[in-house]
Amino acid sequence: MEQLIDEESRQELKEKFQKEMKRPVELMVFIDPEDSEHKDYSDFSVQISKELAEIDDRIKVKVFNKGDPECEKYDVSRFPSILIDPDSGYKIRYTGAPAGQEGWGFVETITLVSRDDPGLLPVNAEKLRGLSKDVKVQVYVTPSCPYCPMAVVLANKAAIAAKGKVMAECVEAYENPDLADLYNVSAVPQQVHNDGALISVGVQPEDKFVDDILKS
């Protein structure tokens, strides 16, 4: 697969990481090699990991296959996904490749993390880092929507604000067709809470989505 990012863009990543990033994140890549289907979807999220720790040597890389005992430590059933520095306690995770237009949001939620920093507004971390229930937040999206990295970041955002408390799912809905139809998704981005209450389609005030958690 030739080079994902090219010379300029390496420059720039290289340049934002120095500036942002506090610790080192580890990307957490599972794979099936043995589904052709999704063979493409995979090789991306391998090398688009890769590439991005070639840029900073901060950025860890672990590649699973299919049953591999850390499928079920981690709770992964679908290929390709991506958790992002899970044993951190963090439970933030791309299903599917984050391409296209979700790839800059993929590298903003790297950052974020490493700087423990959930970039919201100081009122909206108190409120989610007293939430007293697990919540779990899918977002759906599609490679060429430009509004959806916007809401899977302040997603992404939130499970960093709630630690452990909010899990953040980024859901590829070509490459998971099965599961867009289930929750009738037929617009993106769309949020799913707890695995079927629609909350809304479209990118949230930053306010509203964080009520719309507590209320979960």
Second form
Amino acid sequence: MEQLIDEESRQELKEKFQKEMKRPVELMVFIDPEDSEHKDYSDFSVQISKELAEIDDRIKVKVFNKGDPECEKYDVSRFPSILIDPDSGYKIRYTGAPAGQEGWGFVETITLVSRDDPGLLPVNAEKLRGLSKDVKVQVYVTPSCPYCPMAVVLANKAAIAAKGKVMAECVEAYENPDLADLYNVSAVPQQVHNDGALISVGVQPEDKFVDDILKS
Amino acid sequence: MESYDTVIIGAGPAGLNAAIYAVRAGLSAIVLDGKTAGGLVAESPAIENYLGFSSIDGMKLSAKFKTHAQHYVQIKEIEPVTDIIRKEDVFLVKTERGEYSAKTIILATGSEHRHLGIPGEEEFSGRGVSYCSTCDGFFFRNKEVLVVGGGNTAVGDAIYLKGVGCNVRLVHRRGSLRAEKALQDKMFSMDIPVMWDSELVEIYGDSKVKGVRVRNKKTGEISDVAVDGIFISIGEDPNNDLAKNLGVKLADDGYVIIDRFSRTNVPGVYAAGDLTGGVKQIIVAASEGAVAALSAYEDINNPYWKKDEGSVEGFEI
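Could you present the same protein in the form predicted in complex with the partner chain, rather than the form predicted alone shown above?
Next comes the full complex, this chain leading.
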């Protein structure tokens, strides 16, 4: 596969990471080398992660194959998946390659995690910090949806604020049509809380997004 | 509070080009956008003949715009502006996250998809009704899809959806299309049928869309058409709330009135891009942005409104 991030973008990302990152962030990429149907997505996920690591050496990448004990440890059953810094206690994952428009949100999330900064309005971050239950927030996306990364980043911010309580999962619908069909996804971004307890379509304002999590 | 010579609201082609010109002219500037940079350009499956590109997908072009502008200016995304208040010689720009003070304001807030306003449209939004073909087209592969509209966006959407693998029909309320001829030729060469002189009167279904009721405007006949998806591309409405709050003069259709210097009737407030209506082309949005920035530069150094205190001299339509 040819280089995914061109030289100009590399330079910009380098500056962004230098300015915005504070501590190392680990990306765990899970792939199934036997699955030819998802091979391109797996290759993409590994390569984009490694290219980001080339740009800033504080980004660390580990690649695991289906069947490795880490799959069970981190509860990964779909491939490819990327977990962002799970050993810090964050539950942030991309189920499917962060391709197309999603790349922006993926990079943004890495920098936020690196600063342990939810990047939410203080009042909303505070509400989420007090969350006492576990909430799973899936955001269904397509790579050609320009608004989707906004929804994904909001979910990821919530997962940073409510560390270990909110699990944010960006589900790429092209790659995971069975999951998308489960919730009749026909427009993105679509949020699915706790496996269908609450469903919303479109990018939600931050206040509503946070309130939806609190009432899930 | 951060202070700028100009605060640019909206990070589409108009706002981003305004930012480049403003900074190049020597002004301090920041761009604020309630969504992500790129504007509606990012949604477009294919942009044809933006100078320098015979064809480029909207996502790529908008990413290039953003990257280019970021060389000069900070772009704050997902930071909606909630209000702008004029305080003597400065504007106070309030967002969800903070406040900025500005000597001038460039409004480039663009437009948003117009809705049909028929029964079932809101109810089935996200369950078969969509306003973004690039976002949602994939979900309707091998399914029956209608595109509503007759302009460049509608025809471009029909072509895109056909390419994705949808069974597409176009519904248009008139007997001819507004879309440019090259696009029409392409659409007809792809055997995309058109339901002429027809308008949707209702969208129905259960948990998702099952069909639409269509009225033929010539015969008055109403028929049911079974479809899985409806893509609505009937034009846009201006995002003019901030302009209204500032007392900016609007045309009857809600678009901001500007003169050839991209000035509005309010001294120190400029507008550019789709917000000003007209032909709504990316290249025009970018050029209006450039004009707005250069006018802001000129007016900061030599305010026309101070030549004759209180008047809006210089405002020409």
